[in-house]
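The chain below stands alone and is given in structure tokens; this is the form predicted alone.
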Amino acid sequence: MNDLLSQRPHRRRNALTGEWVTVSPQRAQRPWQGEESPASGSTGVTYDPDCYLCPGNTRASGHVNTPYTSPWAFDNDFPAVEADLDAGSEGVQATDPGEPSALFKSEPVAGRCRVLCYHPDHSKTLADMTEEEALAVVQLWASEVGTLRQSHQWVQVFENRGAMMGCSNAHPHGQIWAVDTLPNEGAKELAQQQAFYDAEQVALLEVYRAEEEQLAERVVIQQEHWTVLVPYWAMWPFETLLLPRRQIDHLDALTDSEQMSLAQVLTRLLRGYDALFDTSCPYTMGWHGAPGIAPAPHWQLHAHFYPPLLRSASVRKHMVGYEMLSEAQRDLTPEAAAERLRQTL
């Protein structure tokens, strides 16, 4: 990277939403007097009998777990979207006849949400699994995709990990909620990809990966199947982007070698995490897979890692004042942000 921008304030262009990131290189020697939250742990507990999650038992909704020693999903039983929409809802109309006019929109959405429990032990983080125990994870995965991106628009795999993330339960578990609409993140990213396959007739994100793989700086993880990195306009201190090294549309796309080889980075991954800050460390992730059933050149399939932490275990990146009015803006530079990351491996 230029060494004017490794020390100088400067904005990046993220290329897969088409927003912009700023750059402060020089405030990461600022001293910190914020919020230090206490660090993040294991349970070390294999069951909980007051776990919601945890196999055989009953949860809040009267609902029985069945007895599961695998990765098991079942759907939410306080969903954010339903798959039934009232009747009175059909036909609703995208500019509200209650309201004065079309600045009023809105429409009915309709979806359904899934649980996905990746592991009957409680205390059995994605980061301690072993490789085939991570595999079966990306096998439930792959499946849930297969099947539910038939008939909605967006299948959204994440899991928020840690009560920094605002996860509510610690039995390692991720979700999907797949919909019938296109949101707002999967809208930008289909835009830009659009654009620049009509453009260049291939894969924005292949030809980013194969460009990040040849300057090296930013990428932390490259083996056979898959390519991890910290992209040039991340956002979050520690954020790093998962790459296949073919264009491939959606999860249940992967081959059997590509499925292992995933689990493998996986948990590599995880594992540095965890070691770069000696914590159990709390992250936001997902998959984000082409729309709809439609073969999707323009679009390569991608996971985004967010960890939200910034100095310590204690210490976290909050979006607020001219990120939330402006702007996202970082201190860390992403090339050092990469080299850190390295380090733990």
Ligand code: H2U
Second form
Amino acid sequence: MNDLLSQRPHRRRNALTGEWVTVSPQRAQRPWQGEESPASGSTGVTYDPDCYLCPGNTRASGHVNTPYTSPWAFDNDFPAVEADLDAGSEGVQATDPGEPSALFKSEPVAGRCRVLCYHPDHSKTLADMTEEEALAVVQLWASEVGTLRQSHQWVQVFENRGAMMGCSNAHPHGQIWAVDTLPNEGAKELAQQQAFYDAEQVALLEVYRAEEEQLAERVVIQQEHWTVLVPYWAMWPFETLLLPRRQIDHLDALTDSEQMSLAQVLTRLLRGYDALFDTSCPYTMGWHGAPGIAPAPHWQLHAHFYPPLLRSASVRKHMVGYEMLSEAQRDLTPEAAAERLRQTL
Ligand code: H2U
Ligand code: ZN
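For comparison with the form predicted alone, provide the form predicted together with ligand H2U.
Below is the whole assembly, all chains and molecules, this chain first.
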């Protein structure tokens, strides 16, 4: 690593979104007198009669959960977007005719929201599942994506873990919001990947991964089918990017051995996160597959992991001030974060 980048303030460009992040390595030693929120751990309760997601329980909507014994999905009872029942008719106008100018632009959004129960055991986390149990979650992700992407432009698989990340329920679960538009993050990533492919005839993240593997300093896990690294342009202190080691458009295109090795990598990475601050590490993670159903050689499937923790189980990174008003900023370098993660794995 270039000494200037490890010691002096600089900006790095996110090749996947085109955005910039400010890195201030000289600031990593500043004293902290901020928030120390208490760490939250599992209660160890394997079945909670009051949990909306435990097998056989009645949800807030009155629907009764299947007595599932392996990962199981249902339509979210409180969806953020709904099926476009008005398709073909007037529906919501693309631009509200009651508003005076194009400054007041809106458009309809329709879609489908799913809740994915990862395991019947209320106390489990993806991190402490066996490889077989994690494989079943991978298979559910793949089958849901395979179905939803036939009729939705963008299928966002994600998991919010821990109260710190706004997760409403300790039961191991993820969500999918499948929409008929291309949201901001997808649009930014598409623009960068498409432009790179048009110029180079190879997927941006394939070239990026190969270079990172050569450099090795930001690589956290590398095995036959998958590589995990702290991206050069990471915003969150211990953010990682999980990449397949061949170009793949979608989760449902993984082979059996890629699924199996994904289950191994996932549990290893998440256990590493838990070990980092000796806590059940909160995070938001999610998959980005290609938009639409057309073959997408420009797009590389990948997962982002965004844990908010900075210094301990209770001290998190806040994206406020300069981050909200100007651009993301970090003190710890991505190289130092990768080194810390490697030590815990
Ligand atoms: P989070 O914990 O990440 O918020 O996800 C829980 C989701 O489960 C949330 O989107 C849904 C909420 O709408 N849910 C139901 O669909 N039915 C319920 O009875 C409770 C929660
Ligand atoms: Zn439960």
